[in-house]
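Let's start with one chain on its own, the form predicted on its own, as structure tokens.
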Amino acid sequence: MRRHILVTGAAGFIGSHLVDRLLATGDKVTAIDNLNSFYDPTLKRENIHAHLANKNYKLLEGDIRDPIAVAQAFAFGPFDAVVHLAAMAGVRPSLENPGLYMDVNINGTQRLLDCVCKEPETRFVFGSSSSVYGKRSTEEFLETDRVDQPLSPYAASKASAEMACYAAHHSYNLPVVALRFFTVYGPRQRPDLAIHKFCKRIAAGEPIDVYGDGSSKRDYTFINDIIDGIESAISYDCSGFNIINLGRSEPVILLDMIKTIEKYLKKTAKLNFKDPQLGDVPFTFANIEKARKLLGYKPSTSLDQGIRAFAEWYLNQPLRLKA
């Protein structure tokens, strides 16, 4: 049966890949995105270029903080699910403008919840972040771990939005799935994120900044695996509130990730070591047993395969799109 899904942040990295998948399976998609200038809007419009010709796709250019824009989006419902991916993203930029991050990521989320709670058959899937876990050392991150010591306004805003989702579930019996994404990468990745930024600078023969000694570890997760998890979260049997990690569960040392980029660009990186940055965490490691059990989640893309796919995509981009 064809579903009708509302996707916020639908022109972004994860959102546009999700829309690709939903349209390919015959679902109907209503998309909302403000196409802001956090990074070049040309890249976002390129992400959705193919969607615009699909009869099952409708785009609304609007801000999730705007009650009129959100009401207009919900007027196209009812929806089987709302997948909320719109956000001000990034740890470091949040340190420069924390108020904006709180406004968009908390108040914008609440605007959506105000509407979706009036739709008794609609599920709310919230795109959260591994940053809510704060600073850890070597152990796996479990969904039951405390998340009350965020290291950045971005992390605090995501943890707060999760709590708003729980309050909506408790008060209105709204089915909610909060997905904590771990370092998502792949084609269309935002240009400010490490793999994209490193690829661009290495390809150009420019030095890359490495914060710390290069021994930090991240649970890098390829976009296709994340989309598998979101799609399962839309459709699995859920009537309550669940927080679920989506990662690969194989942390990789930063310098090893850089070596993999070098391998597929066939170039050697020039490393500029700098002091660790405020807000950064040294380690992420997703325990994904809950995702396996509830969603049938099976991440299948190794870092080597994923970096190869990203490098091929980047090298094949027209010059005008190489942000």
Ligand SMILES: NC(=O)c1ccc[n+]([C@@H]2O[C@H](COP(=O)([O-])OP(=O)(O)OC[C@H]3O[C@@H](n4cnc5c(N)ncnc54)[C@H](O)[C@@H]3O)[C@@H](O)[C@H]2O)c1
Second form
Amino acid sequence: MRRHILVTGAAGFIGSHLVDRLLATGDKVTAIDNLNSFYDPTLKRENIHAHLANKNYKLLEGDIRDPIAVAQAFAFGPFDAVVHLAAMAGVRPSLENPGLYMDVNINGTQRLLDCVCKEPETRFVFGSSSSVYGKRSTEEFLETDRVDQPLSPYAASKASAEMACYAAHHSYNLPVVALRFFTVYGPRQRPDLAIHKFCKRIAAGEPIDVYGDGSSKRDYTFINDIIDGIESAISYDCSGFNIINLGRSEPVILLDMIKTIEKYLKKTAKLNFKDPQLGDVPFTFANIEKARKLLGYKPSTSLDQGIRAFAEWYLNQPLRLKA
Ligand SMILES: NC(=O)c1ccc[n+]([C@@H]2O[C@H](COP(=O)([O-])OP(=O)(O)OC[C@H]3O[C@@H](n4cnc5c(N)ncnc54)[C@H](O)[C@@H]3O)[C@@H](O)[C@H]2O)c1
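For the form predicted together with the ligand instead of the form predicted on its own, what are the coordinates?
Everything in the complex follows now, all chains and molecules, and the chain you saw is the first one.
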């Protein structure tokens, strides 16, 4: 059956891949994005280029904090689901502009909840983040763990938005799935994120900054696996409030990730070691049992396969898009 989905942040990295998938399966998509300049909007326009030609796609260029823009988007409903991916993303930039992160990520989320609560048939799928777990050392991160010690304004904004979602669920019976994404990468990845940044500099023969001694670990998760998880979150039998980790559950050491990039770019990286950055966590590791059980989630892309796909995409990008 053809569904109608509202996707916020639909021109971004994850949002545009989700729209690819939804349109390919025949769903109707209403998209809202303000195409802001957090990174070059030309990249976002490129992400949505093919969507604009699809008769099942409608784009509203607007801000989720603007009640008029949000009401306009909801006027195109009703929706089977709202997938909320619009956000100011990124740990380090949030330290420079915490107020903006709080405003977009908390108030913007509340604007959407205000509207979706009036539509009893709609479910709310929220793009949360592993950053809510804060500083951890070895064990897997479980959805039931405490998340009250965020290390950055970004992490605090995501944990707060999860709570706003819970309040909307409790007060208005809204079905909510909050997905905690773990370091997502793949073609179209945001240019501020490590794999993209490193590829660009290594390909150009420039040194890369490595914060700490290179032993930090991340649970890198390939975009197609994340999209599988979001797809299931839209369609599984859900009536309550669920928080679900979407990761690969195989943390990789930073220096090993860099070696994999070197392998597929056929270049050697010049490493510039620096002090660890404020807000960064040493380690992320998703426990994905809940995702397996509820969503049938089964991440299948190894880091080697994923970096290979990213490097191929990056090397084939026209120069004007190598942000
Ligand atoms: N990429 C990751 O590794 C990762 C990890 C954890 C969580 N997340 C979350 O997933 C979501 C998508 O991340 P992404 O990497 O695709 O980021 P992205 O920056 O590529 O996409 C976000 C999109 O939201 C739009 N946007 C921002 N503020 C807006 C506003 N006020 N109104 C309307 N649109 C607005 C931007 O223009 C952008 O196109 C975000 O919520 C992010 O916090 C991402």
